[in-house]
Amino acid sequence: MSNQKQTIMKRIGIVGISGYSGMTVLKILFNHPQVRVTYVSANNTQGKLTDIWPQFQGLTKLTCSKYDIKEALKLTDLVFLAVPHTVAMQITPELLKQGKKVIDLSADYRLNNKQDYKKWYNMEHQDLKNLKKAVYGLPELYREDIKKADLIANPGCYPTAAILSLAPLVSLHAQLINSIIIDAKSGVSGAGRKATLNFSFCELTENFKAYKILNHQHTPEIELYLKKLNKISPIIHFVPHLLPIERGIFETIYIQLKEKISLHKIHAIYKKFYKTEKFVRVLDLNQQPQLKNVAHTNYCDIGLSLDQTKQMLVITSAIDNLVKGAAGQAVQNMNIMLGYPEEEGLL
């Protein structure tokens, strides 16, 4: 019986294992009963995986080497690409051509057209065929498309929290919205594992700052997928900040309303919209999200407040940027693609 189960287990590859997202995918999959990681690679870090990530001592004998397409094709059924932006589009076409499923955690396939990609990532897109075919991997909105997909564009961390926070209102009552301001804050791991002065301990500790104000590359992603929900979706003003903590994203979203609506009605809309979703928790009206409640989980917590006199709705949301904002959501997508229970390995 055990041998039979072994033969049907899916073989998983992780390209970019030396980064935080790749490592988190691996950590989650160690607890997944229906898959096994058979291939890992990183172009700038080679050797025993346990030398790269010592916390996995005793759990794996995998060795990390530079990306080799022949090895990846031979050893995998599905591949996670936890690589820098602009790299995935060079790897993906051959993997798809040879029948592999791909989940890209970078931004290479999130935007629908080459003009937007060039504007925000300063490079011509090299895989326009698959850019049009990629499915946006936000399960709460695109589950049925994900089931049939071979290529998933895993959402960005900021957009995950923002779109989940806004989707019920934009889908059903976009006509009520006058303007949206997203005040977003992220832990340092969202910037990746690279060593730079700006992300060193002494620069970050006891500090707090905004960056890429009104010009962050996640802005068009948020606008694009809200517009898909409702063509009259309003303009988004997005301002990100860097928190001096390891992980977590907290967003405070200010929505100026055109008409009066009760907080209880808004809350009922959100509760109904996410009634069957395992990983979105709409909190009671007297509660607010906290980063500590979502850290190391795949949950998105949402809180609602309303000043009815001034017609100002405030939505707060919290996720773990490495889990629901990256690796956890990627595994959630994998489960849907492969027909496994959606929460497998994540609860």
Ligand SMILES: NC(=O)c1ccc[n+]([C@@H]2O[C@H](COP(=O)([O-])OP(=O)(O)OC[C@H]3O[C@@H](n4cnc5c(N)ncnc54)[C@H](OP(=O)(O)O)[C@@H]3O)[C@@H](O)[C@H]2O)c1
Given for the second form:
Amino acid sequence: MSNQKQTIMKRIGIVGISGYSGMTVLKILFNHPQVRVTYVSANNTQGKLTDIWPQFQGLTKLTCSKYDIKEALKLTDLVFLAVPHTVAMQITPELLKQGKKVIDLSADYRLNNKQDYKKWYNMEHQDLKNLKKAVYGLPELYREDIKKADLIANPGCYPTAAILSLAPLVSLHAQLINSIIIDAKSGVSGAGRKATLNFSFCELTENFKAYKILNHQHTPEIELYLKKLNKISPIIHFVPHLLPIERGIFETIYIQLKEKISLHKIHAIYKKFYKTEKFVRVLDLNQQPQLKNVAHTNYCDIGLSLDQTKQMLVITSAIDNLVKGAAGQAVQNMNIMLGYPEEEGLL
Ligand SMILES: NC(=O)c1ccc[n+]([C@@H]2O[C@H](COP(=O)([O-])OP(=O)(O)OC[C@H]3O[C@@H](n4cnc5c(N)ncnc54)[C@H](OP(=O)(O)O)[C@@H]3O)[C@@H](O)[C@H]2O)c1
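Given the form predicted alone above, what does the protein look like in the form predicted in complex with this ligand?
Now the full complex is given, and it begins with the chain already shown.
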């Protein structure tokens, strides 16, 4: 029986293993009974995986080498691409052509038209064929499409928290919305492992700042997938900030409403919308999300508040950027694609 089980275990590749997201995919998959990681690669970082990530000492004998398409094709059934955008769209076409499934954690396949890609990522898209067929990997909204997909565009970290926070309201009551302001904060691991001066300890510690105000590349992603939920598409004002902590995203979303609404009604709508979702927790009205409650988990916690005019709704949400905002959500997508229980390895 155990031999039989071994033969059907899927072989997984992780490209970008020396980065935070790639490492987090691997860490999660160590606890996944139905897959095994058989191929890892990076760009300049090479050698024994336990030299790159000593915390995996005793858990793996894998070696990291420069990405090689022949090796990837020979050794894997499904590949996670945890690489910078522009790199993923060069690797993806051949993997798909040879029948592999791909989960791309970068932004390369998230915006489904070439004009938006060029505008926000400053480069011509190089894989238009697959750009059209990629499925946006937000399981709570696109589970049925994900089941049939070969290529997943894993959502960005800020968009994951923002879209999950707004989906019930936008899907069911978009006509009530006057304006939306997303005040978002991210821990430093959101910028990846490669150190630059702006992200060095002395620049960040005891500091707090906004960046790319009203001009961040995640804005069109949030707008695009909210627009798919309802023809009435609200304009988003999105302001990200950098928190001097390692991990976590916290968003405070201010929604000016056109009409009065009751907080209990909104709460009931949210509870019902996410009733069967394992990883979205709509909190009781006397509770608020906290980063500590979601760190190292695949949960998105959502809190709701309304002011005395009953026309200013404040939604707060918290995720771990490396888990529900990247690697955890990617594994959730893999589970759906391969027909495993969605929470396998994630609880
Ligand atoms: N960090 C987050 O919270 C987060 C959240 C959501 C999505 N994402 C997205 O996930 C992707 C990875 O992010 P990260 O934060 O994990 O980045 P990271 O820590 O900077 O790691 C990037 C990885 O990509 C590898 N790489 C770079 N160029 C490559 C190439 N040409 N071929 C093969 N491998 C290459 C790097 O290898 P070397 O070490 O050899 O350079 C490294 O392993 C990015 O697209 C990012 O936008 C990140």
